[in-house]
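To begin, one chain is listed below as structure tokens, in the form predicted alone.
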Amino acid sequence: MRSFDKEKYMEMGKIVQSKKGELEAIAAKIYADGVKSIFFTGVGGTTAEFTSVKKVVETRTQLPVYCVNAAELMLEGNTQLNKDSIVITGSKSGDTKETVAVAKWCRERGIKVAVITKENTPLCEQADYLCTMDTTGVENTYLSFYYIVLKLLNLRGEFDEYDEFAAAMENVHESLVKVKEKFGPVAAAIAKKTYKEPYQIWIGSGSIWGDIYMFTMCILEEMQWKRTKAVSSPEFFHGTLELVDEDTQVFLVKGVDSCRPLDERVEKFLNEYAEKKVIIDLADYKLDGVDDKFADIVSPMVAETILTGCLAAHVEHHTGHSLDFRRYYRQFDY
């Protein structure tokens, strides 16, 4: 697999596991603080994976689950956070200039935030819960919010299944790797075809479309300079729909949750109208010894293994450019 350290892969997913129950720890206390509601919020990557968690928890709760931008959120405000909310935020750095701020901004309200970031970083001085670890691979930063929403909502009686699943995640490491080792050929010969193309559409739905529009934005955008647009299955055919023709690369990653068949819409549409296409089905890389009642829970864990884990480094191998070049990003203030 290119650009995969194995070892270095499961390491991080030990430290995971290690935290496993600090993380169900903040979740003890949120409960009894007795939370009514849920904000998710940072920028970025991290509001695009909180797309998907909060599409994971809002079908499980009654409580009112939100995700929203940090910046917006001290602009504008929301009539539903108050001091009975909690918000939930992370950065990878601890350093995130919006998420710091946001937290910082929580905190001056009465409103207690919940974090997970590096140790010894700034985000960690604005935290009433924190958890540090440092580790890489998206699919860690999913389990690890997991472990502190989904105990939440087994507390609360919402999800009876909680220790199932916590137990399916003791070994989903070794399963996310064969995940990596069956799409590694898949991603390769993808992306030998597709790396030139000019102009790329990305489609999805559900609890993996926070995921499809991460890999645009972060990755391909970011890391790669490519033009994308990223659009939900719904909302596919109500616009995105009239630019594709006989020149234009599309995408699409079929999910395995409710919103299947939204994904199976814009596949029958495909398979008629578009020359240039590419459909991966999550389907075909199910994770070993995951009872498929947890199917929108770990599929954006799948869709970030084979997208951001596997094919961008089978871009990079291509374009040449480096997954770790900036023009802007860090770069300067801005």
Contents of the next structure:
There are 2 protein chains.
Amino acid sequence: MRSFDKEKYMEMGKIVQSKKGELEAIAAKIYADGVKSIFFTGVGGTTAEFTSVKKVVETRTQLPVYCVNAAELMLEGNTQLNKDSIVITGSKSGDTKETVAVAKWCRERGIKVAVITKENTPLCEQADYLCTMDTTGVENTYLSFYYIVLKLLNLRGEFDEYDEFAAAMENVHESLVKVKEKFGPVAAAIAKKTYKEPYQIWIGSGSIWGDIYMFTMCILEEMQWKRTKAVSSPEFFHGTLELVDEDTQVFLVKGVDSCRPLDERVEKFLNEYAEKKVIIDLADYKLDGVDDKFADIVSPMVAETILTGCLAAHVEHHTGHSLDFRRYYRQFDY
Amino acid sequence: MRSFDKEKYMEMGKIVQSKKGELEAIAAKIYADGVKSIFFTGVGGTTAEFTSVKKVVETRTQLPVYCVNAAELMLEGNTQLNKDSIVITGSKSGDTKETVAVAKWCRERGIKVAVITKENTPLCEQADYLCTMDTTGVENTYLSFYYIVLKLLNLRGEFDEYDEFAAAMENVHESLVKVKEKFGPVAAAIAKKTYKEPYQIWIGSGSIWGDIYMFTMCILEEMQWKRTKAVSSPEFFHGTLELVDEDTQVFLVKGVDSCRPLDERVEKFLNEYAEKKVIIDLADYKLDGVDDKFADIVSPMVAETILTGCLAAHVEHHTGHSLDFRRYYRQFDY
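Mind pulling up the form predicted together with a further copy of the same chain next to the form predicted alone we just looked at?
Next comes the full complex, and the chain you just saw is listed first.
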């Protein structure tokens, strides 16, 4: 596989697993605090990740769960956010401006903040509950947050399968590599066929909607300067469908959660009317050793492994446009 | 102004005003029911409208307020939705498939549904609280829902200014026409300058974010077959900004609510780096007779009046592409 270092990947997995106890301990503290609502907050990629995590959590808990953009939260406030809330945030770099600011803003209001980020960074100083980690791979971000939030649900009696889930996660990186290996040739073919497309519509739903948003905005737009439209499977039929013609490149990622019928409806439409289409079905990329009842939980991990963690490198190979280059982002203050 | 019939417009306004008492009576019934949460639901344009209404409501009430896509709600359920919730929905045509289905789905679960729609349509049959109306203009949709939800907040002691607001709304259509008239030449110039752009980035935030989503998807994509990217002002800086170059057409609609600093940040960036840009500042289109403290409430009405209700017709004039034509939507079942 292109740009893939299996040894390093497995090492990252070990780092996350080594933090499991620490993350579960954070869950225990949040539970002991008697939390009454969960707020995920961040910006950009982090918001996208939390969009997916929110879906996974909110369908299983009686707690209200919110996902709010950090910059907006500080300006608008939120009447549901109070001292009984837990704010959960993270940042790979640990210095994302709005994320550091929102954590500080919450704590100034007596609201506790749980953070996963890199050691010795500004965000660490704004955490009530902190776990430091320096990993790559969005699937590891997901797993880390799951060890907090799904454990919390378990303590609340809302996710009895937690131990079974956690046991399945012990070898999940082996399974993720297998999925990557299976998707590799598919990614190579997709990239070769579509890399010149200056505009791409990406469609998905359910627990991977956040990943569709992420891949289009944080990878294709930010790192490949490709024009994109991300639209959810149900919303596709209320506007964007009219763009489908013989020239327009459309991608559909079919999920394996309760929203799958909405993806199938899009697939039927695309098969009828779209000439340039790529349909990726997550049913073809199930993780060994993970029960189907956890499908919606692990789907975002799988989606990231095959898109951000695999397809991106193949697109880069064909476009020659480095994934590392930015002309604006972090090049100056804004 | 292009495609604008003032007499008809004022007539529509009278229809909405004539329904005020009926809409407030729905609020009183919801209040008497002891509502504990508000769910806005619908699809496409209706979801977009509710995205804006939700912002207006949630910043003023202690009730949790949700906005969910109708198709997703039926498949995923929602743990916060129960017999103490009120579900609010609407449909211009009264036969939008998912909207009719979700109302039925809610009522089967003992959850009350408040509806604004057209007389003698399938959606009417699925309403606990119904107000029928056959109006055009999204600003009228907003005002109609405001007469329910802001009155409800008033009854709850959360919006003491309701009577002042309602009094200001009595002549709001005159003020909206003035705004339209002021924006007319601006719209003509914008349309002439940008109508050939095959791809447009649209940016906004706060209470008009739903309108940015709406105008790009339901007007430019659905009715003009233009490729678009709608991105909120805070999220713009986390991916989409990298697309800005000398060829890319960018639109920013600056709002006048608490999120305005986020729009100003985008404006600063665009002034530095974007060659093809259109910046529309809602501060230039304030409604006569409406106090600034209601700015976030009336902003979606203003945004729709100048975009969907004015700019769209000017774009149509230049592209020659009829706003009425669809190649797929409502042409067949999906």
